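Only one chain comes next, encoded as structure tokens, the form predicted on its own.
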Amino acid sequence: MDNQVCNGTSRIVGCRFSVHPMTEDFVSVILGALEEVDTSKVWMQTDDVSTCIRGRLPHVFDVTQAIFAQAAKTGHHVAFSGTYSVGCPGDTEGDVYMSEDDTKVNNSDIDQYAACDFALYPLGSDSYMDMIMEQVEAAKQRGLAVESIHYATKLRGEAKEIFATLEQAFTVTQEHNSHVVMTASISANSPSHKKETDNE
């Protein structure tokens, strides 16, 4: 497919992320997670710093959630840091994956406590704070522990509910705003998590 400049009209979704297992055997944890996840419905490229995946919205979230879940199930402390984006001007490479259906191909429905700091950026919107607050309230309705922190919102609870919340926030916001960016830093199996749950 020939690349064409879309000037922000392409609805291809992308995420550039890094996974950091806190173990000397981090390479096998990362590679093992990537091997266990079905990435057939996304464009993917990994370099020496991060991995980029691009395609339809459901599959980008499906793959990032699955990779995090596969790494976390090893029991090691795992940190995930990702930036999701839609509507970036000129974003066309990999558009072939936009012909995929919305059926997700990974099963990440595992019990895993996690904590997440996320920030939502509806770029160019005059009502961006209203959009952000709507999604913060939606997170509370999912039963997650929600806390306002500097420059982000903290979520605590089941990883599957955290990713569902992130996907919903991104989906709803991009329906009303042409260019949306969302950052998410997620941690599982951290030694500090037990202290957090004990204090709840």
The other form holds:
There are 2 protein chains.
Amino acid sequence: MDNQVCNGTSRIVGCRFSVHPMTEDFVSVILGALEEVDTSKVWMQTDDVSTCIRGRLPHVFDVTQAIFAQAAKTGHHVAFSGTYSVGCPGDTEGDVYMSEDDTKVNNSDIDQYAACDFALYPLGSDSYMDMIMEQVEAAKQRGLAVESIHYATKLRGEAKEIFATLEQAFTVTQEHNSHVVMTASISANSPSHKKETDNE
Amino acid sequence: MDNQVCNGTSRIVGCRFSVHPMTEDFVSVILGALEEVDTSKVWMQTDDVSTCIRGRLPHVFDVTQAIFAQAAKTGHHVAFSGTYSVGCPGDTEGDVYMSEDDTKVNNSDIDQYAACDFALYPLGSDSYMDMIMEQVEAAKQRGLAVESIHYATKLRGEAKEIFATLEQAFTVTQEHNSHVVMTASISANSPSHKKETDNE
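Since the structure above is the form predicted on its own, I would like to see how the form predicted together with another copy of the chain looks, so please show that one next.
Next comes the full complex, and the chain you just saw is listed first.
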């Protein structure tokens, strides 16, 4: 494996994810969300288990955030599960999307409470606990509630701040590591959400 | 990080997962599945995003397979997303469950077609592509359809063979690597499943 440190956002980034609306009407929630999202700056393929998008880092986060936001806007309990990757051996197809500029094309600035479990794996690095701790501090600065849980870190608060934290954590980590993987499970409109305000 | 090779199944293994039934009635599907599953041999904790179970390797796979099987049995479109981990720095709580024997306590041998995306990450290893290829061959021997996709491997076929493949892949890999993470997204009763038999 090539362990060289690559140059930030010039590398192709991907996310394989699923959106699960907890309703019999899941097909129209998913299709409706996709219709509202501009996916023109990423390569995209969907099958019976997941959707894979690939392109430049900002657009991969822009599109996943927008799809989650649109699905959550329906009010249904919606869960997003995804794995973001960069530097995977053999990742080449879809390079045409690497010529896109940095401008995000979706506006996902809706108010939406969400909770997220995320885990960051800089493969081949043995100092990743420090990186995770730095990102935990950054999440707190964004007003998110942060909790350390087994195998992951839990973030609670505004969905846009959660995605901003995920994007920053991934960006910073991949600047120092050739191959980085980050998992995120994000939930909206759950009857079991325990918001911070519940205690006030 | 401690990179020593540890002795197989004597280590604590965990899985953080969510089960998403695509129905308004998701609460009763999840609770109903949990009621039918014997979780006595694992440490378990559930919150608003996910459930975490921890214990000996066979029981972590036994319980996740059983919960998926019970939820799928309802006939609803059900998705399971989970991350299996072993050797995570700081993993200690719940060690009391490590004294359990090897006997699995759930019977999940139902006929259930499923499709699964899985990805195996032996952290700190640079030869993991070979390990994955070996497990792909083993999956084919079990009668599963195997497809290489971006960032993952897709398995299609009987759910019990999918879980057997996941358990074997994880077992073999963690025998040679201190810290191993494996993600799995498994889908049952999806209207977009394209079964192998569709082409016959």
